[in-house]
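There is one chain below, alone, in structure tokens, taken in the form predicted alone.
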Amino acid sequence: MADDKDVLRDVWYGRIPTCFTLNQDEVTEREAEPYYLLLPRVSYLTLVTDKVKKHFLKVMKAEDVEEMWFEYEGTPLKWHYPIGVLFDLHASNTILPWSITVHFKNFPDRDLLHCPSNSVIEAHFMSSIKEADALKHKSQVVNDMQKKDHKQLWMGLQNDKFDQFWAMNRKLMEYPTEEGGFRYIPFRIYQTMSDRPFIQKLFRPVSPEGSAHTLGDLLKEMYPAAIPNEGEQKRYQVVIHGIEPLLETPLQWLSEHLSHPDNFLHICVIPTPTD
């Protein structure tokens, strides 16, 4: 793959600037102060938020207690997607600190897993990463790799290890040469307007012709009305990690440079605010 690390540095070190309140309809024994965070972009809440539990847990009975959650104006925020998705998908044009409510009760079942443990997480991005790899690879990288290496990936998200991470992540993102990318980009597109959660199919980062497919190409045939028709205003941003890269931008090389650490290209169509 082609060396741009800054790029991959810069993406892996993502922060999102936050401030945790708790639901004030949780019984505490006395005032709880909001907790501040910086939220690594390619992670998950459950992942990251030890420290905001404890924080709120000093003020709390323990009968008080049940599955923490996280909502963001009314929405519960669905763990399993990463946190930069959550925050692109719903927050992308409001005023830092990124402001989350924490409940303790009242799970809404409905909308959001259960998150009881570190394993389940785990779980979820193992399997992310191998339907990544069945996609680009007919899964023949991922089954190659040993146990160790498998939890070489989830150690270097969990414990915010670029290096070890990428080590092992190099590998996923190699292809034959003469092939000119992936089998297939492995890519979910989301939007707030509509009840599916994802658009996912398959899409070829070369044209049967051997010309790179771009960005464009992609949103033309999966979702054509965020591009803009001549003349006419943009209603729609394309943003990835926080940006809204060119529509020329090949995408052989954002699924190689761009993709968040279960190897999918999270792309989030957010209507254009309008000030």
The other form holds:
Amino acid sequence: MADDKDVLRDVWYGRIPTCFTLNQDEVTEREAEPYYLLLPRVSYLTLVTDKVKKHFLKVMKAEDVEEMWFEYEGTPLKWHYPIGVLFDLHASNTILPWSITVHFKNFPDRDLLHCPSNSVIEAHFMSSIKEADALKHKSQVVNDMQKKDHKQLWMGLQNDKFDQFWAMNRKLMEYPTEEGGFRYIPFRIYQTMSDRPFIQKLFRPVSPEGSAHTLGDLLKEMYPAAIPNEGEQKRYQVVIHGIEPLLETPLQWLSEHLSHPDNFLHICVIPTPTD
Amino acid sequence: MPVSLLWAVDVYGRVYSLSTAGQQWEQCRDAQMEIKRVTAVQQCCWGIACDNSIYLNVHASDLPVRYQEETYENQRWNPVDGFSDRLLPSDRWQWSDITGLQHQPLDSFQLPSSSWEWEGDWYVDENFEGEPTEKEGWTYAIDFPANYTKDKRWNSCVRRRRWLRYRRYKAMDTWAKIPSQQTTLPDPFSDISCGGWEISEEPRGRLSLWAVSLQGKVWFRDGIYHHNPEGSLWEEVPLPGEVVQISCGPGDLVWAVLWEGQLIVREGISRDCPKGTSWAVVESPSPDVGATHVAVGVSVVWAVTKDSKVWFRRGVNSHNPCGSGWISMVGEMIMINVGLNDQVWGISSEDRGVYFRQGVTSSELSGKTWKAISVPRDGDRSHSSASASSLQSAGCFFCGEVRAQSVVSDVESDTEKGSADGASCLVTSASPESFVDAPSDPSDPSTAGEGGVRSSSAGGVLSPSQSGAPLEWSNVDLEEAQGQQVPAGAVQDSTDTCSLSSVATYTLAMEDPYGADEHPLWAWVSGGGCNVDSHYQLNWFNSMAQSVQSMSLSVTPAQTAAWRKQIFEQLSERTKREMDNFRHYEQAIEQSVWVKKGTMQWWRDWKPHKWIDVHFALEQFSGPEGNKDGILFIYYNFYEEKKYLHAFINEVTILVPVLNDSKHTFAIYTPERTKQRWPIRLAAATELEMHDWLALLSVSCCDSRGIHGPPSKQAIWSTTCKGDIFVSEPSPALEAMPYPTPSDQMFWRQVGGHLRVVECNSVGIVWGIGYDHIAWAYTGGYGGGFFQGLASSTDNIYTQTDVKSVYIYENQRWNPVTGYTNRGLPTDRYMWSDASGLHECTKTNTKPPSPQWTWVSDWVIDYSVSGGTDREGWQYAADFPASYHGHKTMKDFVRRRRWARKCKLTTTGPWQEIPPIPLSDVTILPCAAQSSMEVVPLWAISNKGDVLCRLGVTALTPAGSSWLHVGTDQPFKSISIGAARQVWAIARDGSAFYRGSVSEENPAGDCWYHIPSPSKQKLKQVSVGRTSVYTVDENGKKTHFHMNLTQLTLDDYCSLLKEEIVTGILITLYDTVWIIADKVQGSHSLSCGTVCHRLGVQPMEPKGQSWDYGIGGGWDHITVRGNSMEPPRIRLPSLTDPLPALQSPISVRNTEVNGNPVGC
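What about the form predicted in complex with the partner chain, after the form predicted alone?
Time for the whole complex; same chain goes first.
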């Protein structure tokens, strides 16, 4: 039987084949070839698209270039969501590769955050980790780390170094055995149909009676509609990292194994495809 | 830790045991009658039943209790009859013991008790001093007594032979009455305590049993050991007063409580005198209140006083058994018991529950808190207490079932015995049917819990109860009518009564207000067999609801859960869907170089060798095919000039931790460095830093070779002399002809755990034996030890401990004036030294072998030294260094004795303990990887020399189910099973045996055949392949037997080892031979314990051609029996080979250097 460690590797090395095409409206000197890339599911768009930028800049004049942003079928893609979340939320059940349109003009300030440099991504990433640890350990673990430990987490993500990242991240995944889990599970539930960006509330991994909470328990409380009623057609898919875990999966286990590097469990609830 | 049992008796005399892994008290249904008290050790439990006799319950074990009876048949030659039993009048008896002084005809041997049975009939022993004899086992001599030889000579006038018969103890797992002594029958027993197993290793399983009689006398049971579990006789021990209760620890502590409330301590207990010599008196902890109960461990004493207060004795140890002072502890108990590891249990005076003392460690012997053991009892609802009891009577040992027709007993009351408050009168009844009853006192149920003394008339009034179950009461103890109700103090009053008198006080209620089993009332607890320590996770304290929860979890481990399977399946689907068709896409993130730096010390390559500070860096990058690789750099200064040394990670063959007491060092080998016998040696500043580096480098090496996860089933396993475990994946080229992969290129990676011996076969069954002889089975995991996080599997990693002894020698020289003193000649060795005498080793400056080890005992004299010792452990010799003998002669001017101290290591690894029999050797049948063999034969030798065959070993259950004991006439030391189930073994006297008729249907075979040793060598080790048998003799010479499957012939004996390899540790295999050899010369240095591979071994040339030298420097053991890769060779037409496609089994091991060969 495979080991739980393999899940961590699979999660880390998840890749989405992507085809980047330049927006038709961009002014180019010659036609831009699409650019194909394997994007790490756990990383951020703006962190891994230097090559894309370089590719399209070759056909553009410098004065026509503003901040790069991405769009999929009319939806601007928020770089501060992990790539896997963006894909699961907007493009799961579509044909691969994932086709993303690249823009260099008309930055949609209302929808997207600006990302002038990698340090912004780093700040966002580290604040997520700190927020998650506040939920998990009252920030005790992350505060006990040194600056270089924080750097190691970030560098691990930035350079796609699984070992380097997990050598540090495992400390964030520890908990006292007698408590049976973290204080609260850091999770975010995303949905396509809502104006709310995501659902995030306090939720404990273990019930007051001492039994382990499951994914189903979480959804029942946070998003009851996601759970099909008895005998009813399944209306929603609950997707984490492109897979649909069973609702009886213990939440603590999910948090330890299927969280993104930012230590949050990102759960996408999407309508079941009709065909 | 293996599962062990805590024993307890409830107030109804029912005996229960609680397993350390369990969550329920299991009733001992076997007990024929009620038991008053129990005292448990690991192998058995003693009890006093209500008939005041002592009963013994020996726990069934795979190792039977067999006793060898022997007698000698003597004959003399005369010209008329030849040899006949007509002896001269001056001769010995025709049947005698070995000395000839004792007349012992065959029919004079009787079974000692009904608990024994004969195993078979008498037979003649045909082995003589390791050699098979001819002619019915006769040995010849010129006259009695003389030296016997197995050959008949012209002057052989007498002959004798030895007859053997075994008897077996059959009363396992039942309460068997100890036969009472004919004449000097001790009066009825009231207390019993067993211990003393640490006093001496010999004879095996020796115990001290102390008992107290109702009249306050103390008795010592002599002669209890493994082969004689019942002991032989009671000896009365003179006393300064009358004793009420006694406690005996695992070592030499024995304390007892006197009627008057003082305590007495036994002094002079030693190996030669387990009974001790005298008593010392210790005053009660509290001046006003006498002690009522005492419990001792290895170096702790706990006491309870009449007011139920608990006391801990400070400063107790072997040298000062009396200790120095009392400390008052929290809690009120009626009794306390100290078990293994000085763990403490008690029965609370408040609720009669069993409590465990939490937090008892060797540094904090008094522990932290009392915690109630709250687990249900089996069948709690099933038997309602018959006539019910007034639970309130705390002193109630036996209630309930009483005969309907009862007789008033003659009650002898002894009021003098009553102590001041809570005075009681002792009632001893003469008639077994008599019993005394207090009028039932319908008490308010709400106060029942606290209890109160029930008034009862001193004379004893009978009240028939409804229960029909007959019960024999022999004595009881009554509270004197006091007339006053003492709600609070009552419990204690009755408590001390019962402790003092050790007999039952009981009252009967006609009706039980609530289920008696609602809340079990305990009377006695014994943890002498319960092996827990402060780290042990016990499940005894959960509420019932939680325990059910955790049990159901353990029944359905997470691994088998559907959700988990689903995640694995979906992730691999996801990989297929999203990645498999797009592998040609460019990766978004380019792999860059990652560097880790640090500072270390390096054992420099040039002379004079010394540690110098260096900078150390590991650069990791992705190799051309996407695999990871790296280079490590060591930057140093050479005459002010900056230089560096580097090694490619993909060339590193092994990383070996070399912990010693001063530095945290490790060695890095490459093939080149292996040839030189000169690794890169580095020292980190701290143990943690070293482990970090080792883990990182190890992961890096594995990455560069694409090795992940657990070792394959065909892996080659080995251990070093430090107990570290390494595993290597065999390449198909390893046995390639004619150019096999050189063994110095084999890559070894470490697996957590600590073992002395490891053995495997190719279906993935791997067993190991620790230095403490504990057997371990491989669980299929990887990592453990210092491998943290990702380098270690999450499942299948368990705590592993090992214990070994450190030895130092005390040396003395004789001088005419003062005799032996510790003043030597100026040229002499240190008066405290290591075995060589070259290094000073005193008791105080000797440290454990490395920081991983901690001391767990004090220094003790070691009597088990080869050559024997005198009573004080001394060995004598003419001078240092010389061969030592165990008795002083005129020519001896020096003497030495060995001191041993145990140290313990705790680590983690993919190993699970196989209790309970400690082993010294193990062998697993080598079989092809595709073999359809279901049950794999596995044989072992216990550390006492018993031969064992493991049943139920399969690829899914590598630990097997139970041992089958295979009888031998003498202890064995080495065993090996070949591919066609040929079992060979070496006895301790160095003779070789072959086990006949071993088959699938008859896994243990039928009998032993004695095989003459080559050139009368004393053999040390044997290893069997498919058609070859190799042995190593005590000089390290190797011998080869060729074996034909139907006939065993000594083919040839040859020294396969080159001259420079002075000692070979052995080897063997099927076709391939691997050994561990000493003193292998490298280009730069010399290494001991080197793995060597025999090249050129072919079916027609089983001796091979030459040696190939692999990793070395402290290797102890290797097993390549898992490597079932068939060397590509021209195969001969199979000679009725029962197992085609057999591979190359091998095993190599070192026999114990300090082993004490026992002649038979």
